[in-house]
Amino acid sequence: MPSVVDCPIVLRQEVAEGHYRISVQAPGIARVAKPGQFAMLQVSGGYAPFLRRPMSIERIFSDGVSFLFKVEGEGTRLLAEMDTGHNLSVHGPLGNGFTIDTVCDRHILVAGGIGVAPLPALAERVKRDCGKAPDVIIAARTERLLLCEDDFRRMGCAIHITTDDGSAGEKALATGMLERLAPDARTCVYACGPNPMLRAVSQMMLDAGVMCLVSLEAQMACGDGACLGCVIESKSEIEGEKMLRVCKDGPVFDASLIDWAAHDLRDDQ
């Protein structure tokens, strides 16, 4: 069950330009959290900004969790300025996490930019439950913005790096690297990143008959499914409803459920 807890910050570090990791002591949350879930963080003690900020859970430890985020506005700027010893109000864990199919022979994680945030915890869980670390594709605009490479290597993951400018790894898109790895029906693919990347990965895996789970990002006001501010369209009705809430029904979805064409129209507006 989710809870609201004041959690002391035990680690704060800038991991890349404008990207930060914060770890909090939260044994109760860590005990029940699953890879792919998120939390709503209170970034200010006052009324501005008023709403909590949704953050993917990056790692799950015995006594706490960590969050990895990019500074993009006032809320994340304030969060990045919090230091160790500060109490951070955390509402979580929330949403549905990744389902790991232990029958699959191979697991591939695909990360685009800050979309890498929920995947370290998933990699740890895949290794624990399946006895083998997954392959991980890390895509970024440039070498300076590559995230979590060392973390995945310490887990024993096979790392495949692509950058837009060719400054590290290969000059390619994540989808190009995924195609080269040739996932088949005995492979499970898990992806998080920009919507264009997720659309392309989802279509590739659908065409190849490969199970694919995607973790979506959305602006959220409540995190509990009440405000309906983070809805997406499904390809079919589920219990008479075609709209799915990223916070409550996700943020992890079977890629085949999502009406990506509707998202294309929305992005063009």
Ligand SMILES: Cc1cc2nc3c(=O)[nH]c(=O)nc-3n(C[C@H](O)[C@H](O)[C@H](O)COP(=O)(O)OP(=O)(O)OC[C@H]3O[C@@H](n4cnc5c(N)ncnc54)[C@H](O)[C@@H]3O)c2cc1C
Second form
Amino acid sequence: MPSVVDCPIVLRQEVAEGHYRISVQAPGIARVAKPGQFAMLQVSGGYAPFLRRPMSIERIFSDGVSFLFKVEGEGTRLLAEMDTGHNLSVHGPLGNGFTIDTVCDRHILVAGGIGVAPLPALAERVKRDCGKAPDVIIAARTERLLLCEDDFRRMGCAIHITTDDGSAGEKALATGMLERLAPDARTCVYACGPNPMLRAVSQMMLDAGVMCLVSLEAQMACGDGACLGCVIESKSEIEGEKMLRVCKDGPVFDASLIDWAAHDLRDDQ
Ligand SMILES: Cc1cc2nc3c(=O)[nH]c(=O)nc-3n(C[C@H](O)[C@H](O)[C@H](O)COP(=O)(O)OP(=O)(O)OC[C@H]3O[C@@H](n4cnc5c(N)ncnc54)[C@H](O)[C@@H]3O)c2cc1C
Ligand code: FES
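Having seen the form predicted on its own, the form predicted in complex with the named molecule:
Every component of the complex follows; first up is the chain already shown.
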């Protein structure tokens, strides 16, 4: 069950220019959180910004969780200013999280930019449940924006790096690297990142008959299914309904469900 808890910040790091990690002490949330779930964070003590901001759970520890975020606007700027000792109000865990198919022989995680945020917790869970750390593709614009590489390495993941400018790893897109890893029908692919990447990964995996889960973003007000502010269209009706709430029915979806052409998802991570 999600709860709203004031959680002391126990760690704050600037991990790259404009990118931060904060860890909070939250044993109750950590006990029930699943990789891929998110929390709504109160970024201001006053009225502006009024709405909480959604953030994926990056890691799940025994006594708390961490968040990894990029400063986009006022809310994330205020979040980045919060230091250790501050009590952050956290509403979570919310959403469905990733389902890990333990029958798959191989698991490939695909991270684009700050879309890497929910994947460290998933990599840990894949390793625990399947007995082998996954392959991870980390794609970024440039070397200094590569995130979580050391964390994945410590977990024993096979890491495949691509950058747009060739400053680290291969000068390629995540999709190019994914193609080379040649996922087959016994592979599960999990992706989070900018929408053009998710759209391309989804199409490639659908064409290849590979199971693919994508974690989506949408503007959110309530975060728990009430306001309908985050709806997207599915390809077909589910229980008589074509609209999906990213916060409640997702944020993780089977890629084959999403009607990519029907809505304007955020393209600029
Ligand atoms: C389920 C979920 C999980 C997320 N996890 C992470 C994460 O782990 N790390 C991370 O850095 N970010 C994450 N985000 C995005 C993050 O919530 C937004 O960047 C943040 O809310 C921006 O708030 P702001 O006040 O700084 O910017 P604002 O001033 O509110 O907005 C700045 C710009 O970003 C756009 N924008 C803001 N939020 C969203 C959104 N949710 N979808 C589309 N466009 C948006 C606005 O239209 C505007 O152009 C997640 C979003 C969702 C829905
Ligand atoms: S944010 Fe309110 S229904 Fe999803």
